[in-house]
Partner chain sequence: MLANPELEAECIRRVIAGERHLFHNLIRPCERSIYLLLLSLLKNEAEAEDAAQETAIKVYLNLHLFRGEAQFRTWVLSIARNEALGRLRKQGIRREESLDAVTDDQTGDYTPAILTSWREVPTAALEQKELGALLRKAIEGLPEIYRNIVLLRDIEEMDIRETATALGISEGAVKVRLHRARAMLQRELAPRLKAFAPKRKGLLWGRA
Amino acid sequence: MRIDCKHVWQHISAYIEGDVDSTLRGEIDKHLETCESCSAVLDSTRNVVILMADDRVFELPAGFSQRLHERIDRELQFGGS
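Requested chain, on its own and in the form predicted alone:
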(Lines of atoms letter the chains of each structure in order from A and count residues from 1; the text may use other names and numbers.)
(Lines give C-alpha, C1' and ligand atoms only; values in the text may rest on other atoms or scores of the structure.)
Protein backbone atom coordinates (compact mmCIF):
# COMPACT_ATOMS: atom_id res chain seq x y z
CA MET A 1 0.00 0.00 0.00
CA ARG A 2 1.40 3.41 -0.97
CA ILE A 3 -0.16 6.44 0.64
CA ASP A 4 -0.11 10.08 -0.43
CA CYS A 5 -0.31 13.39 1.42
CA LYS A 6 -4.10 13.35 1.60
CA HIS A 7 -4.03 9.99 3.38
CA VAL A 8 -1.41 11.21 5.83
CA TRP A 9 -3.42 14.36 6.60
CA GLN A 10 -6.59 12.34 7.12
CA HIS A 11 -4.88 10.17 9.73
CA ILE A 12 -2.49 12.69 11.31
CA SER A 13 -4.40 13.03 14.60
CA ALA A 14 -4.76 9.28 15.03
CA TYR A 15 -1.08 8.88 14.13
CA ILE A 16 -0.04 11.34 16.84
CA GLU A 17 -2.29 9.61 19.38
CA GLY A 18 -0.98 6.16 18.42
CA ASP A 19 -4.41 5.07 17.18
CA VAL A 20 -3.38 3.70 13.77
CA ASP A 21 -2.56 0.08 13.04
CA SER A 22 1.07 -0.90 12.57
CA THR A 23 0.76 -1.22 8.77
CA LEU A 24 -0.61 2.30 8.36
CA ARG A 25 1.93 3.68 10.87
CA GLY A 26 4.72 2.16 8.81
CA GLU A 27 3.39 3.67 5.60
CA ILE A 28 3.01 7.08 7.22
CA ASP A 29 6.55 6.82 8.63
CA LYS A 30 7.92 6.00 5.17
CA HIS A 31 6.02 8.90 3.62
CA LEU A 32 7.24 11.33 6.30
CA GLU A 33 10.86 10.38 5.58
CA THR A 34 10.65 11.98 2.14
CA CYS A 35 7.81 14.51 2.34
CA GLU A 36 8.73 17.87 3.85
CA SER A 37 5.15 19.14 3.56
CA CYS A 38 3.66 16.31 5.60
CA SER A 39 6.49 16.49 8.11
CA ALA A 40 5.64 20.17 8.58
CA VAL A 41 1.95 19.31 9.00
CA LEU A 42 2.88 16.70 11.61
CA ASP A 43 5.06 19.16 13.53
CA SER A 44 2.42 21.88 13.33
CA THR A 45 -0.32 19.53 14.50
CA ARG A 46 1.80 18.41 17.43
CA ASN A 47 2.39 22.06 18.32
CA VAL A 48 -1.36 22.75 18.20
CA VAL A 49 -1.97 19.80 20.54
CA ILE A 50 0.61 21.18 22.96
CA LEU A 51 -0.91 24.66 22.79
CA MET A 52 -4.43 23.33 23.31
CA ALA A 53 -3.27 21.52 26.45
CA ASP A 54 -1.89 24.81 27.77
CA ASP A 55 -4.26 26.52 30.21
CA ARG A 56 -3.36 29.98 28.99
CA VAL A 57 -5.69 31.76 26.55
CA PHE A 58 -4.36 32.98 23.22
CA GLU A 59 -6.23 35.41 21.03
CA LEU A 60 -5.91 34.64 17.33
CA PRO A 61 -5.41 37.44 14.81
CA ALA A 62 -8.53 38.63 12.98
CA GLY A 63 -9.35 36.36 10.04
CA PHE A 64 -6.91 33.63 11.09
CA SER A 65 -9.47 30.80 11.13
CA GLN A 66 -10.80 31.71 7.69
CA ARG A 67 -7.28 31.90 6.22
CA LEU A 68 -6.35 28.60 7.84
CA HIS A 69 -9.39 26.80 6.45
CA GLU A 70 -8.83 28.27 2.99
CA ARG A 71 -5.21 27.13 3.01
CA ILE A 72 -6.11 23.62 4.17
CA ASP A 73 -8.77 23.38 1.46
CA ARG A 74 -6.26 24.53 -1.18
CA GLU A 75 -3.62 22.07 0.01
CA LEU A 76 -6.07 19.18 0.05
CA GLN A 77 -7.24 20.07 -3.44
CA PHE A 78 -3.90 20.78 -5.09
CA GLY A 79 -0.98 20.08 -2.78
CA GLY A 80 -1.06 16.33 -2.18
CA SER A 81 1.75 14.26 -3.63
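Positions refer to the first chain, counted from 1. Here, rigid core means the biggest group of C-alpha atoms that superpose within 1.5 Å across both forms. These numbers come from a predicted model, not from an experiment. What changes on going to the form predicted in complex with the partner chain:
- Fitting the two forms on the rigid core leaves the C-alpha of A14 displaced by under 2 angstroms between these two forms.
- Once the cores line up, the CA of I72 ends up 2 angstroms or more apart between these two forms.
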Contents of the next structure:
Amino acid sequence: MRIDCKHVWQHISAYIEGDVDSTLRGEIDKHLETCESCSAVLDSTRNVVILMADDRVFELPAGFSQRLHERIDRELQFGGS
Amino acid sequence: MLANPELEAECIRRVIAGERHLFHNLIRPCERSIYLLLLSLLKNEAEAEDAAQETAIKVYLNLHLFRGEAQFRTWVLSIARNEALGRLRKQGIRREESLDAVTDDQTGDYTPAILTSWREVPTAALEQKELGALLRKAIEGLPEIYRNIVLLRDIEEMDIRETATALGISEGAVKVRLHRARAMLQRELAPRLKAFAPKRKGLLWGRA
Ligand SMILES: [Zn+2]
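Now the other one: the form predicted in complex with the partner chain, given that the block above is the form predicted alone.
And the full complex, kicking off with our chain again.
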Protein backbone atom coordinates (compact mmCIF):
# COMPACT_ATOMS: atom_id res chain seq x y z
CA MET A 1 0.00 0.00 0.00
CA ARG A 2 1.35 3.39 -0.97
CA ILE A 3 -0.16 6.62 0.21
CA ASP A 4 -0.32 9.85 -1.72
CA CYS A 5 0.16 13.48 -0.69
CA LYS A 6 -3.52 14.12 0.00
CA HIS A 7 -3.61 11.15 2.29
CA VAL A 8 -0.63 12.51 4.20
CA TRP A 9 -2.23 15.95 4.57
CA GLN A 10 -5.34 14.36 6.03
CA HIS A 11 -3.29 12.90 8.84
CA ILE A 12 -0.85 15.74 9.49
CA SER A 13 -2.49 16.91 12.70
CA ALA A 14 -2.88 13.41 14.11
CA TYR A 15 0.70 12.66 13.08
CA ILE A 16 1.94 15.68 15.02
CA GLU A 17 -0.15 14.55 18.00
CA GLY A 18 1.40 11.09 17.81
CA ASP A 19 -2.14 9.84 17.28
CA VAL A 20 -1.66 7.53 14.26
CA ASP A 21 -1.12 3.78 14.44
CA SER A 22 2.30 2.38 13.69
CA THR A 23 1.39 1.12 10.22
CA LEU A 24 0.15 4.51 9.11
CA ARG A 25 3.06 6.25 10.78
CA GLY A 26 5.43 4.01 8.84
CA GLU A 27 3.68 4.81 5.57
CA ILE A 28 3.78 8.53 6.25
CA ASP A 29 7.44 8.42 7.27
CA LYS A 30 8.29 6.56 4.08
CA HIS A 31 6.40 9.10 2.01
CA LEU A 32 8.08 12.01 3.76
CA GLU A 33 11.51 10.65 2.93
CA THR A 34 10.94 11.24 -0.74
CA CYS A 35 8.31 13.99 -0.86
CA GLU A 36 9.69 17.44 -0.25
CA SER A 37 6.40 19.26 -0.40
CA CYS A 38 4.79 17.06 2.24
CA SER A 39 7.87 17.48 4.44
CA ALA A 40 7.50 21.22 4.09
CA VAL A 41 3.79 21.04 4.92
CA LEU A 42 4.57 18.98 8.00
CA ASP A 43 7.35 21.31 9.11
CA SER A 44 5.35 24.47 8.62
CA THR A 45 2.27 23.04 10.34
CA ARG A 46 4.40 21.95 13.27
CA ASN A 47 6.08 25.36 13.38
CA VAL A 48 2.71 27.08 13.49
CA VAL A 49 1.71 24.81 16.38
CA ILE A 50 4.96 25.57 18.24
CA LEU A 51 4.58 29.31 17.73
CA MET A 52 1.01 29.34 18.99
CA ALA A 53 2.08 27.72 22.25
CA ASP A 54 4.44 30.62 22.95
CA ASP A 55 3.07 32.77 25.75
CA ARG A 56 4.12 35.94 23.96
CA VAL A 57 1.52 35.39 21.25
CA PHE A 58 -1.51 35.81 23.48
CA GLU A 59 -0.85 38.08 26.40
CA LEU A 60 -3.45 38.89 28.97
CA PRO A 61 -4.63 42.52 29.05
CA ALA A 62 -2.38 44.75 31.17
CA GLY A 63 -3.42 44.61 34.82
CA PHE A 64 -5.80 41.69 34.27
CA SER A 65 -4.28 39.50 36.94
CA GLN A 66 -4.04 42.28 39.49
CA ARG A 67 -7.66 43.29 39.02
CA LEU A 68 -8.77 39.66 39.24
CA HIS A 69 -6.97 39.09 42.52
CA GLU A 70 -8.25 42.35 43.98
CA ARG A 71 -11.76 41.22 43.18
CA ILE A 72 -11.07 37.84 44.79
CA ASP A 73 -9.71 39.60 47.86
CA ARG A 74 -12.91 41.59 48.22
CA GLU A 75 -14.90 38.36 48.04
CA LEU A 76 -12.62 36.60 50.55
CA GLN A 77 -12.95 39.47 53.01
CA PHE A 78 -16.58 40.40 52.72
CA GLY A 79 -18.19 37.39 51.12
CA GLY A 80 -20.30 35.00 53.16
CA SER A 81 -19.26 31.71 54.77
CA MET B 1 2.70 26.25 39.77
CA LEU B 2 0.14 23.78 41.06
CA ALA B 3 0.37 21.20 38.33
CA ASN B 4 0.53 18.46 40.93
CA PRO B 5 -3.03 17.21 41.57
CA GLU B 6 -2.20 16.16 45.13
CA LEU B 7 -0.91 19.60 46.04
CA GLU B 8 -3.98 21.00 44.36
CA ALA B 9 -6.31 18.76 46.37
CA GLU B 10 -4.47 19.69 49.54
CA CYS B 11 -4.79 23.36 48.70
CA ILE B 12 -8.52 22.97 48.05
CA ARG B 13 -8.98 21.25 51.42
CA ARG B 14 -7.16 24.05 53.19
CA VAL B 15 -9.16 26.79 51.49
CA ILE B 16 -12.40 25.06 52.48
CA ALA B 17 -11.07 24.57 55.98
CA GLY B 18 -10.63 28.31 56.32
CA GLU B 19 -7.28 29.33 54.82
CA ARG B 20 -9.10 31.43 52.27
CA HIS B 21 -6.06 33.37 51.07
CA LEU B 22 -4.72 30.15 49.49
CA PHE B 23 -7.44 30.47 46.89
CA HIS B 24 -5.22 32.97 45.07
CA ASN B 25 -2.60 30.26 44.49
CA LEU B 26 -5.24 27.82 43.40
CA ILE B 27 -6.77 29.99 40.71
CA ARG B 28 -3.58 31.61 39.42
CA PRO B 29 -2.46 28.73 37.16
CA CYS B 30 -5.95 28.71 35.58
CA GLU B 31 -6.51 32.38 34.95
CA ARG B 32 -5.01 32.54 31.49
CA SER B 33 -7.09 29.59 30.30
CA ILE B 34 -10.20 31.10 31.83
CA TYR B 35 -9.65 34.40 30.05
CA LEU B 36 -8.82 32.92 26.67
CA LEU B 37 -11.83 30.62 26.72
CA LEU B 38 -14.10 33.49 27.68
CA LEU B 39 -12.61 35.80 25.10
CA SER B 40 -13.14 33.18 22.47
CA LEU B 41 -16.78 32.71 23.45
CA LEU B 42 -17.68 36.33 24.19
CA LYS B 43 -15.46 38.09 21.65
CA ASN B 44 -15.09 41.15 23.80
CA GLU B 45 -12.11 41.88 26.04
CA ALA B 46 -13.92 43.88 28.68
CA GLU B 47 -16.72 41.37 28.96
CA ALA B 48 -14.29 38.44 29.02
CA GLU B 49 -12.44 40.07 31.90
CA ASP B 50 -15.65 40.71 33.80
CA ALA B 51 -16.79 37.14 33.20
CA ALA B 52 -13.37 35.87 34.32
CA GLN B 53 -13.77 37.64 37.65
CA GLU B 54 -17.27 36.26 38.00
CA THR B 55 -15.98 32.79 37.20
CA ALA B 56 -13.28 33.01 39.86
CA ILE B 57 -15.84 34.02 42.47
CA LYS B 58 -18.14 31.15 41.45
CA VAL B 59 -15.26 28.72 41.66
CA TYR B 60 -14.53 29.95 45.16
CA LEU B 61 -18.13 29.73 46.29
CA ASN B 62 -18.59 26.25 44.81
CA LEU B 63 -15.23 24.83 45.77
CA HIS B 64 -16.79 22.35 48.19
CA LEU B 65 -18.62 20.81 45.21
CA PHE B 66 -15.43 19.88 43.36
CA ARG B 67 -15.12 16.11 43.57
CA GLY B 68 -11.81 15.59 41.89
CA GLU B 69 -13.08 13.33 39.08
CA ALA B 70 -11.94 15.84 36.49
CA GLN B 71 -8.82 17.96 36.61
CA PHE B 72 -9.34 21.09 38.63
CA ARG B 73 -8.67 23.32 35.61
CA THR B 74 -11.22 21.37 33.56
CA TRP B 75 -13.81 21.90 36.24
CA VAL B 76 -12.96 25.59 36.44
CA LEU B 77 -13.29 25.92 32.68
CA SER B 78 -16.69 24.28 32.68
CA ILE B 79 -17.78 26.99 35.13
CA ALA B 80 -16.28 29.63 32.84
CA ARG B 81 -18.08 28.14 29.87
CA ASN B 82 -21.42 28.17 31.70
CA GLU B 83 -20.79 31.77 32.67
CA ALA B 84 -20.20 32.68 29.03
CA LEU B 85 -23.21 30.73 27.76
CA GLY B 86 -25.40 32.38 30.37
CA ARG B 87 -24.27 35.80 29.21
CA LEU B 88 -24.81 34.95 25.57
CA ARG B 89 -28.26 33.63 26.32
CA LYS B 90 -29.11 36.88 28.05
CA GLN B 91 -27.98 38.74 24.96
CA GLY B 92 -30.26 36.51 22.94
CA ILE B 93 -27.44 34.83 21.11
CA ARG B 94 -27.80 31.12 20.54
CA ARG B 95 -24.55 29.45 19.90
CA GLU B 96 -22.39 26.38 20.02
CA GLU B 97 -25.01 23.61 20.15
CA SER B 98 -26.34 24.57 16.76
CA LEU B 99 -22.88 25.23 15.40
CA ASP B 100 -21.78 21.81 16.61
CA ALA B 101 -23.97 19.91 14.21
CA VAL B 102 -23.58 21.98 11.10
CA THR B 103 -19.96 22.55 10.48
CA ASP B 104 -18.44 19.18 11.21
CA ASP B 105 -20.09 17.64 8.18
CA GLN B 106 -18.38 19.91 5.74
CA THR B 107 -15.63 18.23 3.86
CA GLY B 108 -12.21 19.01 5.21
CA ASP B 109 -10.67 18.84 1.82
CA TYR B 110 -8.05 21.50 1.55
CA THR B 111 -4.79 22.13 -0.16
CA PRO B 112 -2.02 23.26 2.14
CA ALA B 113 0.42 25.99 1.26
CA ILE B 114 3.29 24.17 -0.34
CA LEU B 115 6.65 25.72 0.30
CA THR B 116 10.21 24.77 0.11
CA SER B 117 11.55 23.44 3.35
CA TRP B 118 11.16 25.62 6.40
CA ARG B 119 12.64 23.91 9.38
CA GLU B 120 13.63 26.63 11.79
CA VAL B 121 10.94 27.95 14.05
CA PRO B 122 11.20 31.72 14.15
CA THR B 123 10.53 31.95 17.91
CA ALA B 124 13.15 34.68 18.21
CA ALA B 125 11.02 36.76 15.88
CA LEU B 126 8.26 36.76 18.48
CA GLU B 127 10.18 39.61 20.07
CA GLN B 128 8.91 41.58 17.12
CA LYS B 129 5.36 42.67 17.62
CA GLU B 130 4.39 41.95 14.01
CA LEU B 131 4.73 38.19 14.26
CA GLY B 132 2.49 37.97 17.33
CA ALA B 133 -0.04 40.22 15.62
CA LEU B 134 0.02 38.06 12.50
CA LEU B 135 -0.67 34.92 14.54
CA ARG B 136 -3.42 36.53 16.58
CA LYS B 137 -5.11 37.87 13.48
CA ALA B 138 -5.06 34.45 11.80
CA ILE B 139 -6.50 32.80 14.91
CA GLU B 140 -9.18 35.45 15.28
CA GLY B 141 -10.09 34.89 11.65
CA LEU B 142 -10.94 31.24 12.24
CA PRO B 143 -14.60 30.21 12.49
CA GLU B 144 -15.56 30.10 16.14
CA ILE B 145 -15.77 26.33 16.60
CA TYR B 146 -12.20 26.03 15.33
CA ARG B 147 -10.88 29.00 17.25
CA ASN B 148 -12.06 27.57 20.57
CA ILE B 149 -10.19 24.36 19.94
CA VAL B 150 -6.99 26.14 18.93
CA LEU B 151 -7.11 28.38 21.98
CA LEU B 152 -7.39 25.49 24.38
CA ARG B 153 -5.34 22.81 22.68
CA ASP B 154 -2.59 24.74 20.91
CA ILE B 155 -2.34 27.96 22.85
CA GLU B 156 -3.12 26.68 26.32
CA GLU B 157 -1.70 23.24 25.51
CA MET B 158 -4.47 21.28 27.13
CA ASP B 159 -4.78 17.67 26.10
CA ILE B 160 -7.53 16.47 23.77
CA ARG B 161 -9.63 15.10 26.59
CA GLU B 162 -9.48 18.24 28.69
CA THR B 163 -10.32 20.35 25.67
CA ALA B 164 -13.32 18.15 24.90
CA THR B 165 -14.61 18.36 28.46
CA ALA B 166 -14.13 22.11 28.70
CA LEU B 167 -16.07 22.70 25.50
CA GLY B 168 -18.67 20.01 26.10
CA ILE B 169 -17.96 18.13 22.86
CA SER B 170 -16.57 14.70 22.01
CA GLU B 171 -12.86 13.94 21.70
CA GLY B 172 -13.48 12.91 18.10
CA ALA B 173 -14.93 16.33 17.33
CA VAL B 174 -11.90 17.98 18.95
CA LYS B 175 -9.54 15.99 16.74
CA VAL B 176 -11.43 16.73 13.54
CA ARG B 177 -11.66 20.44 14.29
CA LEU B 178 -8.09 20.63 15.44
CA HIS B 179 -6.97 19.15 12.17
CA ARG B 180 -9.00 21.59 10.10
CA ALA B 181 -7.99 24.55 12.20
CA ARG B 182 -4.31 23.74 11.87
CA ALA B 183 -4.72 23.21 8.16
CA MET B 184 -6.36 26.61 7.78
CA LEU B 185 -3.66 28.25 9.86
CA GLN B 186 -0.90 26.55 7.92
CA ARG B 187 -2.36 27.77 4.67
CA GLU B 188 -2.83 31.27 5.95
CA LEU B 189 0.38 31.62 7.91
CA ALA B 190 3.09 29.51 6.37
CA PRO B 191 3.71 31.78 3.35
CA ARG B 192 3.93 34.84 5.61
CA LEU B 193 5.87 33.27 8.42
CA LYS B 194 8.64 32.38 6.08
CA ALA B 195 9.53 36.04 6.03
CA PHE B 196 10.38 35.70 9.71
CA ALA B 197 12.39 32.52 9.38
CA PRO B 198 16.12 32.86 10.00
CA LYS B 199 17.70 33.45 6.61
CA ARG B 200 20.17 30.92 5.34
CA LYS B 201 22.62 31.60 2.63
CA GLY B 202 22.05 29.93 -0.69
CA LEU B 203 18.54 28.89 0.11
CA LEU B 204 15.68 30.11 -1.98
CA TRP B 205 12.43 30.69 -0.20
CA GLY B 206 9.81 29.30 -2.54
CA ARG B 207 6.96 31.14 -4.08
CA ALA B 208 4.41 32.11 -1.50
ZN1 LIG C 1 3.71 14.19 -0.63
